[in-house]
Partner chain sequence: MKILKLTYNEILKQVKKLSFKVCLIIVLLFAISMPILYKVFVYDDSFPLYYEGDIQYYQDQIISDADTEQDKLFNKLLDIKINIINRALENDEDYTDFNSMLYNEYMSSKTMSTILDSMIKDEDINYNEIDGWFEIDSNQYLDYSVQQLQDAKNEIEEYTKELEGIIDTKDYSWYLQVQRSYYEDYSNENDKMMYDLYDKLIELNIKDENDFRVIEAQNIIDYYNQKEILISEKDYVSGDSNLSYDEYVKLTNMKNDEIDKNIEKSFYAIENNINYNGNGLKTTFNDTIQSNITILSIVIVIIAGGIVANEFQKGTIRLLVIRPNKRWKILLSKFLAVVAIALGLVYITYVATFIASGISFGFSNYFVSDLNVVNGAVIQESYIFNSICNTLLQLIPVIFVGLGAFFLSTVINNTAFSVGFSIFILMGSQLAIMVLSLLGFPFIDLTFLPYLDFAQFINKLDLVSNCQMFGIYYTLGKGIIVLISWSIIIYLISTFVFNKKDIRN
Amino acid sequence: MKNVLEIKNVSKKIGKRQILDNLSLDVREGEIFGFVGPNGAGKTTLIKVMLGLYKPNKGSISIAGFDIKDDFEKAMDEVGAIIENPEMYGYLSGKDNLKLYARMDPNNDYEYQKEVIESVKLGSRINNKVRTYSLGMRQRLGIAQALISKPKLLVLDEPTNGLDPLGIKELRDLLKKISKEKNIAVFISSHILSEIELMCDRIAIIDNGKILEVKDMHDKNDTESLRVSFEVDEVNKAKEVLKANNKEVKIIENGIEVFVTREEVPDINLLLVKENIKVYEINIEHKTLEDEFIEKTKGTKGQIK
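The form predicted in complex with the partner chain, please: structure of the chain above, on its own.
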């Protein structure tokens, strides 16, 4: 698979502070790439460097094979973005704002633009002045703005900021859909892992301007043990049954807890059901990843540097 985004050894200093420290990353075509880190980790800064808002002190960045320094226009042609809050012209309507951005795109496609406007579900409010929009509506308009130029890479800096739960779910669905159907790679940053974990193909964890780890969300499922809890009626019997099958079992409130791989979950369920134990609920806790995230970024100890 080809890379749409390649970041090589990028460093950025603002004043005396080293905000990005020799940072490298690749994002592949059509994948959803999560970028997670605590407040002040440098997420927004990296995005600004990627988009040419900041000039890096060191390193190079290319988008769709074009170096942003040497081939700025071609590189930017392939990317759509929102950075922090998407500020647009309050005295223009949402639609007029989008038209402005569409006009700046060399190959604008009217049908596609209509589709984009529909996909963010602003309804007739698209014709109202942006000044009158709520935070979430602005965020939706921001996403439309990012998509309007048919990018190969979509860069979203905390796009869930201000969205209601339904909005977040819709955003996830939309991103999954466009990445699959249109083969658009999505680079999405967040400081809340659980919000994006479910839709990402890979996740990078950043802290203090350094990448701590890049995790492939697909590999993990086979080899890594997950903490899985089963809510059952006969707790002790269930424990016995699983012990007989060489599983380590812990009794918890309303049930038992085991550490198994994802593949094993249906097997265990089958074992229990065969012994006439009623299973009310199976919970796979992704806590391991969240734990890992907190563990890894503990360097800051919650203190912003």
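Show the same protein again, this time as the form predicted on its own rather than the form predicted in complex with the partner chain.
Excluded here are partners and other molecules; the one chain stands alone.
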């Protein structure tokens, strides 16, 4: 897949504070890319740099092949964005809001407007005044607005904020549909890890302005991402035995929990049995994104604003 967004060695300083530190990543057409990190890690700052609201101190960003420094207008023509909540004219209908926005696009395409309206599934409510819309409906309308100009990159900053569980699921399904059917690259900044895990094709974890990891969410062959629980009769003894063998151990109900590879599981079981600790049950789970996030950002305080 072709890269739509390319960020290379971008750094941003405000005063004496290093907000972004030599950050590089790419986003491909047709994928949903999640950008996650603690509050103050630099997520919104990067989005502002991408959209030209901040200038980087060094590095380059290109969108659909256009460098934002040398071809800013052409680059921005390829972007649709919502930063936090979409702002609309409440006294106008959803449809009239979209028409008003579309008039600012020199390549205004009425047929495409109708296609976008249909894709966000507002139905007959598109003709109602926006002030009567729920937050979820406003988010859908905001996405329609961002799509009107036929962007190759859709940028969303915390799009699920304030949505109820049904609204979050509907938004997730909508973004999956749009990214695949329209081959649009979707870049989402969020701290709601459970949703990012369900929604995204790849994710990047940022902390203190640095990318800690870029992960393919479809790759289930990572043998290091296993959470293993052992139900044992002597919990404290089991913990001490494994700690003596350089394993980080967490006490849970009726047993202990460790993060290890699959190959290490029988060795740990044998070690416990040799110490006369009875093992009643072993459960293996892949690490969740939340597990990996906490592990990667362990000990950080998120001081960047």
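In this text, the rigid core denotes the largest set of C-alpha atoms whose superposition between the two forms falls within 1.5 Å. Because the structure is predicted, anything quoted here is derived from the model rather than measured. Numbering follows the first chain given and starts at 1.
Core-superposed comparison between the two forms: the C-alpha position of residue 160 differs by less than 2 Å.
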